[in-house]
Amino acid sequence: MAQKLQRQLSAIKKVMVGTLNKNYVPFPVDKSLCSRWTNDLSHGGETIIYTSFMYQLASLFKSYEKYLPTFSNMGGSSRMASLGKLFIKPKKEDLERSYAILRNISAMLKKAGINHGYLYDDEPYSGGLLLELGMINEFKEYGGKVLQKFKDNGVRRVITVDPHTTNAMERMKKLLNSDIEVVNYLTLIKGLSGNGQFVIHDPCLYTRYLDLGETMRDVLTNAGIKVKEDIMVTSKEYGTCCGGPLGPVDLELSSKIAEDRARKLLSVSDKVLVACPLCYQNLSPYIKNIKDIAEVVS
């Protein structure tokens, strides 16, 4: 088991580090697919919206987890990963959904008076997966390139839209002395409207490390959405993970955790909200009515 895990981590490192250093994306993919959600934002600027491809490529994270044992058995070479580009692609409906979410986030920022640009095809992935898999040296080396890319484009402030990128950028402050301001979009948006009644699945990074759990609830309740709570399911103390972080090393266990988490959420409400594209990917096979926060407020 330990040897199998080590082979898979080695394969991930070979494939991802090579792809990141070559194209600043975590997987071999047509990068232009990720920037097609907008064409009316200025390129760059001191303040940018930073997607880090998380919404656009979330479904690919799950697809590559499925094929990791195959890549591992083949040695995890970049050549094998390049072959993956031919048959592992984001679905059109997944891309269209991600584009709609990002357009709404951008619109909500504008509504709050936050002017922002976007780096389009110059945008780099944050390297968050390296950090979360404990590849700290690789994260620090790649993170230095990310920060340099921001500086080359005159960026001084990034508005993040997901927990993994927010956490990665915050860690760059400590590990690489980054002076780029990091702010999550949930802390900026205001004057919104929405309706309905939902139970929230809190992303672990938002509630346990970034202190954004109450911010999510404030956004929703101020917009007119009723949040259903159960201390044993949705509290910071008793709420549990969606299983996503385990996917790259044990897909079967990750799926069991996701199914269990879905069952508990559905005991509170049949309508579930998430605030992370990877939580959505993990839980959506088990929950019919599941949406992202940026799909219910505007």
The other form holds:
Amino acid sequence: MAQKLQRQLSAIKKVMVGTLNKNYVPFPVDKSLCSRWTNDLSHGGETIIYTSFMYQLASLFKSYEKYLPTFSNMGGSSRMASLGKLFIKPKKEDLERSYAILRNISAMLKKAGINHGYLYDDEPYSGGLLLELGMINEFKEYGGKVLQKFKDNGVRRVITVDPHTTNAMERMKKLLNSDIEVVNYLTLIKGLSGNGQFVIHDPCLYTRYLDLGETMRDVLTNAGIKVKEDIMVTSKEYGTCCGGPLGPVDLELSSKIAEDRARKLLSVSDKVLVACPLCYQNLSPYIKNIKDIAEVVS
Amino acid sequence: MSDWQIAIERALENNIPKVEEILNQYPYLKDYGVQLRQTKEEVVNNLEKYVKQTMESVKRTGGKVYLAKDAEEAREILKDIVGSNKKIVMAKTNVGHEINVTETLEAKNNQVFETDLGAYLIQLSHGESSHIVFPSLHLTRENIGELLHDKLNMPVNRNSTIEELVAQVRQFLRQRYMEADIGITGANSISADSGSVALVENEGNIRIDTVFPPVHIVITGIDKIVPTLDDALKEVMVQSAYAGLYPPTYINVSSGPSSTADIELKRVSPATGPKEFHVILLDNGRMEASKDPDMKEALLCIKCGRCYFSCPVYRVKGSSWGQPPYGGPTGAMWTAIVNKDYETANYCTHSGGCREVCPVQINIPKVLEHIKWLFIDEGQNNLSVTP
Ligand code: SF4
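I would like to compare: after the form predicted alone, may I see the structure of the form predicted together with the partner chain?
Below, the chain from earlier opens the complete complex, with every other chain and molecule after it.
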């Protein structure tokens, strides 16, 4: 048993480290697909919005288990990279949705007076998945390259837009003693509006690791959105993960956890809000009315 | 819904609000948890010294004490003490489970009876424990009604109330004590300064197991050592509160065999209770873990079982995650320590609720992240030798 999982994780590590080193993406994809959501931000600058491809590629992250061992069996990474463009591509509607979310986040930042650039195709993936799969040495090694990339582009402050990247950057800073400033967009935006009543599915990393659970609630309530709470479902102590991070380890278990979580959330409200693109992917098969925070405030 | 889903839902509904209520009503318990973390850290950082002190203290009380480096050694010690053809009553012990006490003693022609209701139901159903404090959590009242009816011909069924089920088993278990030669228990904590073993419970079975049979054997891990008897009592209070059972019906302290000083104030032993008191301290990976800066955090665990209920993986997988008795979030750390099983940790989805609810604030996801790394590292070695 252990060997089967070790093989699977080794395959993932091999492909991921290969594509990261080559292209700064977690698996072979056409990077320009990820940066097409904007063309009016300046390239680079001291402060940048940092997507780490999470919204754009969320639907692919979920399929790691399906794709990566196949790629690793295909051998050489150069062949893989070119084939990758053919094999891995998010669906058009998923991409469009991610573009709209990112545009809104960027607009909300501007509204709050935060000028920011973007690295477009020079943007590196954070390496969060290495970290979350326990590949600490590889994460450190790759993290050094990410930080260098930021340095080379004159970046001193990155604005993250999802929990996985925020967490990865925080850990990277500590592990590598970096002085780069990492700030999540939720802590910056203000003066927003929105409406409706929702139950929040807290991303584990925001609420239980980065202490952003209250910030998220403040953003929503200040914008006029009603948040329904239930200690058994939405508290820091008893609210639970959507199972997304388990995808590469055990896709079936990951889905069962999502189904269970969805059932709990729906017992509080039929309208569910998420703040992480992976949570959205994992929960949306079981919840009809599900939206990202950046789809309900502007 | 599957039986497991029904069982876990009922457990969550009964347990979560109860623990919250207890912690609000007795606010000192949270402070005790914080203090315990500090005292336990002190022990973990100086484990050899505390093991030695504990052993000396147990001897001073007239007890016999043994240090087993692994499960095999613990089994040999136990077999020597017990011999064969004995009737043994057991109070649920996880360390006992870790070294397979029941099978070991039965193989030597002894009869072993679990006296904890949950552990007894597991024994009766030939099942596996699904929670470190509530081993029969996976059995619904309907399952238990059927089990008792089918296996023991008791006048209960699927529709019996929980009260009716407990009343039937109570009668049955009470008969067990009369003939027992030996009582075996674990320890919730053991104090280095006095060699006292503290045990907390509600059923009353531990109290009887520890005083009625002429011999009392304690099997526990060296991680259960705390500096003083005061700390040991705090540990049982915190453990029971965070398990949702506070105030506990009984707290038991055993320091050596029974004794009396009623004649001329000279303390002599034995008196009414056991004439022999044995403590088997088990290492089985704990000492090694105490020297690993990432892993040693796991040794602070007081096995209250609260983290299970905040874990989405446990909620779905139940006892099929980990190796009983070590399941749930704490079990993913503990199975790595005692079984060198690094695979289980990979199923942690870093939900993080476990850390939020842990009375001694163990950073469980961080420990599991470290074990994941060990797994990958081990895989690298394994996979390079197997083509
Ligand atoms: S890890 Fe913490 S919450 Fe879990 S059983 Fe141990 S002490 Fe209790």
